[in-house]
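Listed next as structure tokens is one chain, alone, in the form predicted together with the partner chain.
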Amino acid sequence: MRKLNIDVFRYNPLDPESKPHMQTFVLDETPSMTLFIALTQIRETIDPTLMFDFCCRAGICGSCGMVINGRPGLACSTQTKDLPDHIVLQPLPFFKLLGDLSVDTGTWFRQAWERIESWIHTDKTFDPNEEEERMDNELANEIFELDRCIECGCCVAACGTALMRKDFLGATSINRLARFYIDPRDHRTEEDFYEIIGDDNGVFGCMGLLACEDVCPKKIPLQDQLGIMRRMTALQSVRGIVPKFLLDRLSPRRCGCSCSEQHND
């Protein structure tokens, strides 16, 4: 088994004495070792002050996004055997640094969901005695496919626009909105969606570098969703100029309730 040299970014913003630096820890590699196991070992046997975030340690909760040898990814599902014996770990950029490898994703995501109003918009009220609204299973699967985002923040950390434009919503938010766009339970119109993401902090800020999709640990088709939402908002931006029937024909929105009608009017 190899000896691993793990270089970890260290900085405690609450400590006036602390200066950002790299610290090297040496560990014996064990079978099936992941970065979760390695970092936990470092904290519990070498340096108890080391800050990092893990929760489910199973690639489900999105807590442990960090930059691993230069690339954002989930530490819990990264095995040391897939890395060279020199490993460099840094916190995700873009998010507020809390200390060492720990960043504040919670605050950022909450404000993003408030900005894009990440919920079903409807005038209906829930009736406990009524049968559920029916839905085609294929559509349910398509919605879930986009809902699989675990909000690890890797896509935003890898995003060129986000690094330059601090209010950029990022691929995760555009994907989240795309999820509501195809959900017939959400009664927002294309105009509503345009108001939310039809600017430089939304779909038009994207430079098309597409690192977001490259680093997404859940392999969500972020590129497609950006394309769909950009096309929809671009069409909205010329409403009043291009005739409505033409806009409707070009609109990418799909109706999920098998009624063969457009849903956005």
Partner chain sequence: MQIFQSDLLCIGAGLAGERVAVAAAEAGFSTICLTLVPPRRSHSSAAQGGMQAALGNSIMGEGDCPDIHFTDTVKGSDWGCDQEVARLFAENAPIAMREMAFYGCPWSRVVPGEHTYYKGGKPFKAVEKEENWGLIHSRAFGGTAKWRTCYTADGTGHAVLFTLDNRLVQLGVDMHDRVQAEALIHDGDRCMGCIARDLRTGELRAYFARATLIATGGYGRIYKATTNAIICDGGGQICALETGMVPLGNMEAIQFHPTGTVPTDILVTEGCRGDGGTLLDVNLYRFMPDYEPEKAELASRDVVSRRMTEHMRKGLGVKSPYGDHLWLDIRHLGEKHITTNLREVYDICNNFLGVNPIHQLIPVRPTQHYSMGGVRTNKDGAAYGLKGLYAAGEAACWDMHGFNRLGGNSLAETVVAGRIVGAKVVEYLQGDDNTVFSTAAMRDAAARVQERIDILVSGRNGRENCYAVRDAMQEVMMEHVGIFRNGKDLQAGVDKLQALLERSQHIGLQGRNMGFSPELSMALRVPGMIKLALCSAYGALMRTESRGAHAREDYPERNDRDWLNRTLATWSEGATLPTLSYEDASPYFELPPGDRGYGGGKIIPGDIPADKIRPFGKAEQQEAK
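Starting from the form predicted together with the partner chain, produce the coordinates for the form predicted on its own.
There are no partners or other molecules in what follows, just the one chain.
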């Protein structure tokens, strides 16, 4: 049985006497121990003031995102056996710190979803008595693939652009918008999507470091979708200059495919 030395960032912004520091806790490792279990054990048996977030404990809610030995990840799905016996835990950067390992991701995601208008835009009037709209199973699966984001904030916390610029939408927002771009129920045009992400706050602010996809706990193809949306917005920006027949040939189709070859005529 290993002894785990867990260094935890401690700071309570609401306490004027609190100062940022690291505190070391020593625990006996147990079989199948996760960082969530370790932190819960610390809070229940050593220090009840330790602040960290959790909800589902199954890698679904995204609440327990934190920096684990320098890498953003989820505490509930990270087993201590996969880590060295010296573990360093810090809060996710970029987001507002609430205390210790707890950050406010909800406010940022809510504002981001409002910026990109994260809902289906349609002129149809909802009729509760009508049958649900049908779509091809393959397309439905493509939409579901992009809809698996759990809003943990790991991708944003790992993004070099986001850490330098608070106005950057980040991979999660671009992926979210791509989900509506391929949804046939959304009636927005490519020009509408361009107005949302066709600048340095959107797709052209990405430096292509791939950290977002590297740390995504759900393994969503973030860079594929960013590339598709960047190509669409780039072509939209030269409409009226490049002949229409050429743009139509180069434009990605509004489908859920992440393969660039299948997006061309």
